[in-house]
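Single chain ahead, by itself, as structure tokens, in the form predicted on its own.
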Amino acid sequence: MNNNIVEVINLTKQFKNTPVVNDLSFSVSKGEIVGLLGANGAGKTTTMHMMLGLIKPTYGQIKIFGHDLDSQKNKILKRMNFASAYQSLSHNFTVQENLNIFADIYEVEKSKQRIEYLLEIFEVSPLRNKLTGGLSSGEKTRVNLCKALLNSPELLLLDEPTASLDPYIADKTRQILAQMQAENNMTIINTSHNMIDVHELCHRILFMQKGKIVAQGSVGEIMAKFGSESLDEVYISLSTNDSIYIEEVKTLK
């Protein structure tokens, strides 16, 4: 029985002839957190894009829970759910207005029960009434994130979750996320560049370069194949070593 969550296959994007994603293939199974990495400009974004229909592929086929995403999209975007540190909520509504016009939209059971929670646990409760334009980068993080997970979705895509948060709610968020993920076996993508939320989340990490996969596997496994005793070493060294990406020597199967 397949047990991928996600099956992107041969995905490339092109912009004015120019690959962005180049023949990108990869799975993620269910359950798993997978860290997706690599430098600015290395199509970490843009596959995100893809994966929430955003972005049409120029060739290649993204299937989530075994459909295709272009045929399907509707019924696949209400089991999953995406954050990022750099997109904000509509600024003329208030943080309870934005987070129940979602909870429509996802046809959230117990709705204000699960809004208060998420609130609670995030820390923002007080924040409720203000305009969410008002708020600061890392209130707007959180309030993101309360978002992201109010319909318990069981993909969920972050891009920079821990973004602008101090060192206290970054922590904390990592483990709210630990914590959701093991209760209801979430499968999480998380781009990021904080190698703290690598080590503490992820399973599995696909570093990308120029569009492609250069390296994959466990934290322990990418770093022994590299010789580095730190991730952020081997972040450094595929990130600006084009002769990783023209031989592909060091991928993991």
Second form
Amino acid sequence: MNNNIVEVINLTKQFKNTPVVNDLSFSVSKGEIVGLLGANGAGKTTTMHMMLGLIKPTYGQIKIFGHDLDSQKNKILKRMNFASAYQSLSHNFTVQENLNIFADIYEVEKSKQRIEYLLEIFEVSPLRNKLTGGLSSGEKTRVNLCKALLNSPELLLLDEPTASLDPYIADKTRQILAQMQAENNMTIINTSHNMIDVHELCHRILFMQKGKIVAQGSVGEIMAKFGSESLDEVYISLSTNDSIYIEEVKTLK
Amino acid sequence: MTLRPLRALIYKNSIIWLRSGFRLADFVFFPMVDLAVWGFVTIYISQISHALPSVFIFMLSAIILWTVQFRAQQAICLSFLDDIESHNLLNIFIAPVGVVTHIAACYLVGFLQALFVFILQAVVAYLGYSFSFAVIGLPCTLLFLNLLFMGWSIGLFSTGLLIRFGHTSATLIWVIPFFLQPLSAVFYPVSVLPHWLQIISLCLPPTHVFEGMRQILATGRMDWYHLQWAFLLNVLYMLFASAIFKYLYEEARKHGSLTKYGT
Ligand SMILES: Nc1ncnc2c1ncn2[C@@H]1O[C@H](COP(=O)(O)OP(=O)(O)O)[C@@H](O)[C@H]1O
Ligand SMILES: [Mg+2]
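Now show me the form predicted in complex with the partner chain; what you just gave was the form predicted on its own.
So here's everything in the complex, that chain up top.
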């Protein structure tokens, strides 16, 4: 068996015959932190949702931990997790209750200590007895991250994880993720519009446009390829120039 | 698999009813209001007409038993509605728990809620109107179970719609029971309906439950075929509801509705 935690093979999703993810193939190996980048609407979130079994692909296959996602979904989901800036835990429960519920659902061992530890490192311990619905969006995001790390996932998918965090907490979050990756060899796939996240965390970038990968490599390689000074520039040139998109797709093939 | 995830979901789906005054009212207070209104209306009708005293008993029993089906269905739907409203739906659906476990947790909470409200209404009816459900005797359990099954089926069906069409379909959760009530011969015998409505009515499991209920209240005994029909139809409805739910869930995954409405 190879070292690939994730294998995405010819993945395609069409909504009403419009392709949103278009014949996408990539793999991620154990311990890698991969940034899935691209303009709004490029298909990043849809790709992630397909990797979680929430959306059924039109064509293609997803293999995680060497198993087919479609046929072994729960076995795979038990070893991975997900957090998104657009999600929240149930509004009518306190932070502590929500985390207890998910610890039970994931059958986390020594869940009390694990919750304690996560509340501590994300600096949300004082919020534990507050109703989740009353938290600010940045606080919710941090509680989501606690939930996403409850089961010590081998694979973590993050959809814009730092979108609503202040710079201090965003920095702290990056440190925590980097530390967990180093300690447990956790694999992370991360969509983020925050270029600091990408620079500091990602070993490799997959640049998506119109549902396809148009460039991939390390931050340095990508900038060199586009002759850009910064990732922001790459973003802008990819978003405004369709010919680059077509050329890149050709060369990738 | 252990029972730990199931237990957590049962806990979650029960507690959501206690966390808001509106939900608590919906669950405890309104059944009492129903009981009061129907009780007083029937007392009044008995006074101005020469209706048989049994009419009063029919009405109270009917409202108490109808609530069983209604509560079971509502409890199931709210479990998912709460997750949609909280933007928690994706967290729930990416948890390593099969759909069957989710449904089992919903069904159990539906059962507990229906049982709780049933007992509460029965006690209040006894204290307020000196009406005792004991007159129905043991068959009452079977009537209860058949209404519970129908509540589960409608609950599963409406949840499927909720997952596929999102919050906009939430009104159906309340509309479906109110549409079914007049057809289910709850407060009057099937025989008062026009012939073509009778045919529809007899295809609904609760009709047979309420026909059986009136028979036992009037004569002290019940023909078993009422329960047989109710049970047989319930099995069909459950299979049908499961098939529809499965279809709607797959459609939701295909159209991306889980992520569209869940976020
Ligand atoms: N459920 C859906 N139905 C129809 N179109 C959708 C659905 N979900 C996403 N899309 C469309 O797919 C495209 C990609 O969306 P998304 O994956 O969210 O992009 P990104 O996360 O890269 O910004 C967008 O144009 C969006 O409108
Ligand atoms: Mg997105």
